[in-house]
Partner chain sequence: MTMNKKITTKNFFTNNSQLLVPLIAILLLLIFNLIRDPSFFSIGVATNNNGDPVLQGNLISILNGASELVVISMGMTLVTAASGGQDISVGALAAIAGSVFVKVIKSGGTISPALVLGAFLLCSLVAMIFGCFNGMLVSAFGIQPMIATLILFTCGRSIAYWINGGATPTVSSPIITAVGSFIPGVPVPTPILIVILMAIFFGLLFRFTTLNLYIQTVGINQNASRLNGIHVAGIKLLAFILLGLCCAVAGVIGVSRLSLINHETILLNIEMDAILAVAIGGNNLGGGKFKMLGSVLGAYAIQALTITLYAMKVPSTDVKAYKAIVIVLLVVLGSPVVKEAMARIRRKLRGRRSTALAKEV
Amino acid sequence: MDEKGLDISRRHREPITDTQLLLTITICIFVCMYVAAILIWGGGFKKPQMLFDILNDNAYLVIISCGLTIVMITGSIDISVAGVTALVAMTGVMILNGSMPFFSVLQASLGLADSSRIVFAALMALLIGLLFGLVQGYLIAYLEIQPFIITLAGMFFARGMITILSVDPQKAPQALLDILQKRIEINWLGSPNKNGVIIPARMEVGVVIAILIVILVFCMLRKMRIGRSFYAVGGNRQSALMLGLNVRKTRFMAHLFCGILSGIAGFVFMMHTGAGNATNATAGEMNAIASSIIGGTLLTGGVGNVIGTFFGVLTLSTIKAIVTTSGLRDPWWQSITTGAMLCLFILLQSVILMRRHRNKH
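Could you show the structure of this chain alone, in the form predicted on its own?
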């Protein structure tokens, strides 16, 4: 057998990694759950628009979950992501409706059209996310303060800033909302209404942004040196140091990326709702952590995949849709089922990995 044949044979014998195994489990569970929903409940689940509605409502959650996955792979945590998202959404809406004097004066002095406010809002979203990522990343990585404490303070700060900016809910002008909330129509996935007219499936631009971010983060984690460094630091910091990796810089970069993604998520959230409110993205950080764990990311670090996180968001959202369709519309039923599913996934992951590692030895 030639060298090429030996190489192919060796690769076929290589065992599946923990990350790949957990990803496979997550995808299989989501597919089985959605198929069961179609067969048992039918109705809206039979229409492609149901899946697109889940994506439209949770595009921002996909983005912040990607940020949290990066951080959790390094063995850290960030619970400020939803607060940053809400702050960005409020700031963006106030820029769009002219409540921010600086941007209104800048627009008038440059003679720009009202649509230019969208650009200002996008830049401010990136700036806010960048600042949170820089400050929290520095305090965690270089001053070695506990991530939970720092990001908890970041969450309180972001939520407090929302109230300082505006006590009352804000709404973006309809003319700008028409631009932001323009949907992509997919005719070949349409479904007939009561009159037999085919209604095309509609997907928001925010979903496209979320999917692009999933692809980019996946490529970064798998193909780039910084991505491999995240896994190395999360797996074993001492070993990473011995390999010559800059552990502090790696942890700093993880929180920096998470902050930037939280800013982008805030802009996507604003695109979807068109409103700013102190209650925006409530419990978003808990849903993001749950989605990452369901997707196969371990809290201990070193294991995780953003594709699994994406399916984790879909799984979590599908559970909530099933609960609502079943007639259990009270919010605590969603919390109970989410908690039960999260415990099930953690138990399943623990048992599988325990047996897997035992068989290796």
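Same protein, different condition: the form predicted on its own was shown, now please give the form predicted in complex with the partner chain.
What comes next is one chain alone, with no partners or other molecules.
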């Protein structure tokens, strides 16, 4: 009874927090942009498949951005995410095509089929992610070293390891790729091709994994004690300490989660491309940071939202897709336009926030 009464009164005067405002802006802009793209360029954008393509291409980015959002909420940063992703992808592909002797021997001695390599690759992905998370988390949280340096070193290490593993690009065997790249077909979202045959919309398994992770991380941040601790430690470390929270453990856990998510992202990346290459996921860390920021996460910590991050990834990738389809032929236009859009976006956010705060006082 009493609870109900409270419920009504609080709904009456619910202020919108900055986080919610930023999230709303992000979603609005994404929707407006996508609608504009449909109206202006039509073509590919009219088909639902376009959205799925964007998701398929960027599933890994969604996952590493989630990890990064957690880390950024605790007031830290992780530059190594894309490096780890690339390293995992390379390792995975090499396990699949049998150029890792250890796993080939293991498989032979256990008498398993070739498809078991996929399991090895997945386990290895988790292991690498876990190791990066453990080491980086320990150094940052318990030895109190600046996270930027440690994770930068992590990135160097991961990228360096890739070339140590193999300088040449590697390719997974087609038989295994067929298993990995099984797509989920959605008939009712299909669209007709040139001959009028309805082609169903295709979504990769990686996208499902990515969306699951977004939901899990969302629940963790919103509903779990550890999530609260992330926000508290990022918002004010001293306060958190005096409240009896274990600040070191909290920061450690954030980096651990981020590491594991990077590992999973690497596996998803491998599922998508099926190839290992030294330039895999180049500048992925910057795209992930940009996505988190667009989604309303602050680098200073304490503020952030993983749903926003998801839309941040979508926004960023849609900008790129628009530039590609809009027929700007010179190669430089894509990143110049991306930069300009990013600029517009960042400015818009900051102006809205500034106006809001000025009105408050």
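Only the largest set of C-alpha atoms that superpose within 1.5 Å between the two forms is called the rigid core. This structure is a prediction, so every number in the text was calculated from the model and none was measured. Numbering follows the first chain given and starts at 1.
Novice: Superposing on the rigid core, I want to see if I336 changes position between these two forms - specifically a Cα shift of 2 Å or more.
Specialist: The answer is yes; the displacement is at least 2 Å.
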